[in-house]
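As a starting point, one isolated chain is supplied in structure tokens, in the form predicted alone.
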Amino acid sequence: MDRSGSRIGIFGGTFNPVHFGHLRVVEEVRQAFALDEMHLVPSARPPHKRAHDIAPAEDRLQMVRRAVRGNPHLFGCAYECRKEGPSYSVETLAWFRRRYAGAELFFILGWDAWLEIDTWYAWRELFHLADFIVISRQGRQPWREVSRERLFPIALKDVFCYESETCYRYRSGHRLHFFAATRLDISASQIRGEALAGRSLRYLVPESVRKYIEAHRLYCG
């Protein structure tokens, strides 16, 4: 699929479940970086998370797809949910690179995940596949509060060139951006707790997601 000139964002996560905090972030990133499409990619078997409290991958995918209906720029991607084995971001980015030939890819991740990037599988290869957008949903800009020594993992300190306070360039030509999104004090763990207690999920998740959770009795223990 030739997508030369397209700007495509990739936002992976457990989405257990997807909620308004996720959706607001991807919409703000899409606008700020003039992205044509944003793909939300639920992970099937997250390597860094325990599986006992995670809803089945297919359910999380269906909730994401329901949540993005009505927005022509947002999509739910089944790649990680339908593949075998753990979900590794480097494999997902390589798949997007093959599927959307010629497109500019932007990989979105949170600040906490960025600080652990050197623990990811084949993490050095990631910077040859896409630009990075590191987001903060905490109502602050933590990259302004730390030294350069803490901003990058040790192995990356000398391979990024400074362009601006929120942008660095990797030697592959891809860029690393930092972006502060609007803080919405909603978490997936909070939603699971509300569901387990039998309380309302209205206004925490899209109505279509709330109905799906109730119909399939997810997170009820």
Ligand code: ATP
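All figures in this text were calculated on a predicted structure; none of them were measured in a lab. Rigid core (definition): largest C-alpha set, two forms, superposition within 1.5 Å. Numbering follows the first chain given and starts at 1. First, how it differs from the form predicted in complex with adenosine-5'-triphosphate (ATP).
- The two forms, fitted on the rigid core, differ between the two forms by 2 Å or more at the CA of G139.
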The other form holds:
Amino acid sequence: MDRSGSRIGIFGGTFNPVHFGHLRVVEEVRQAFALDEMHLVPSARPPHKRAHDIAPAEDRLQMVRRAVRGNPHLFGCAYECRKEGPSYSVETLAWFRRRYAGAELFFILGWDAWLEIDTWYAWRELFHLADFIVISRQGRQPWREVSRERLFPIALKDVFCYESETCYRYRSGHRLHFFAATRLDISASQIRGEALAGRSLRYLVPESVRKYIEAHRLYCG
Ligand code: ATP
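Show the same protein again, this time as the form predicted in complex with adenosine-5'-triphosphate (ATP) rather than the form predicted alone.
Expanding to the full complex; the earlier chain stays at the top.
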């Protein structure tokens, strides 16, 4: 479909389960970058997370879809969790590129993930497919606090041109933005812990997600 002129954000994660911390960050990024759509993409089975407390990908997708219901800008994307084999961000971005021809794509990732991006599969390709938005928590602005060398993973140290304190440009023309967003003190592991202990998940996750977890007896051991 031709989506020339649209600005589309892509936010990947385990979302095990999705919670208000994720949703708040997505809302702030969407607003700050005037994105028309923001797609939350649950990963299939992340290699670095323990398998036993990961809910099935389909459940994580259903929870994301319930969490964003009612917000016309947010979407839960099935691509990674329904695809065969491992999921690489470069393939996900290429899929979005094909699906939303002409749109401007923005790939959102956390500061920690950014500093390791040169270990990702085909990472150079990533910067030919989308702009990047690197999130740090509100009140922390590493781009002010650390030297240029420490702002970029080693392999990427010399490949971006400075445009402003929070914006750099790659030779493909795609940009890298640094952005500070609210980080609510909530994590999916904390939520799984509460569920396992039989305690309430109210006000940590949207009601629709809480009910889904209860109805499907997720995270209860
Ligand atoms: P877990 O506790 O299981 O490690 P998590 O809550 O960190 O999970 P992920 O699905 O791994 O959730 O995170 C997806 C993305 O959301 C990551 O980029 C992560 O940094 C970010 N994120 C997670 N929790 C928050 C939060 N409370 N506020 C803002 N961003 C968050």
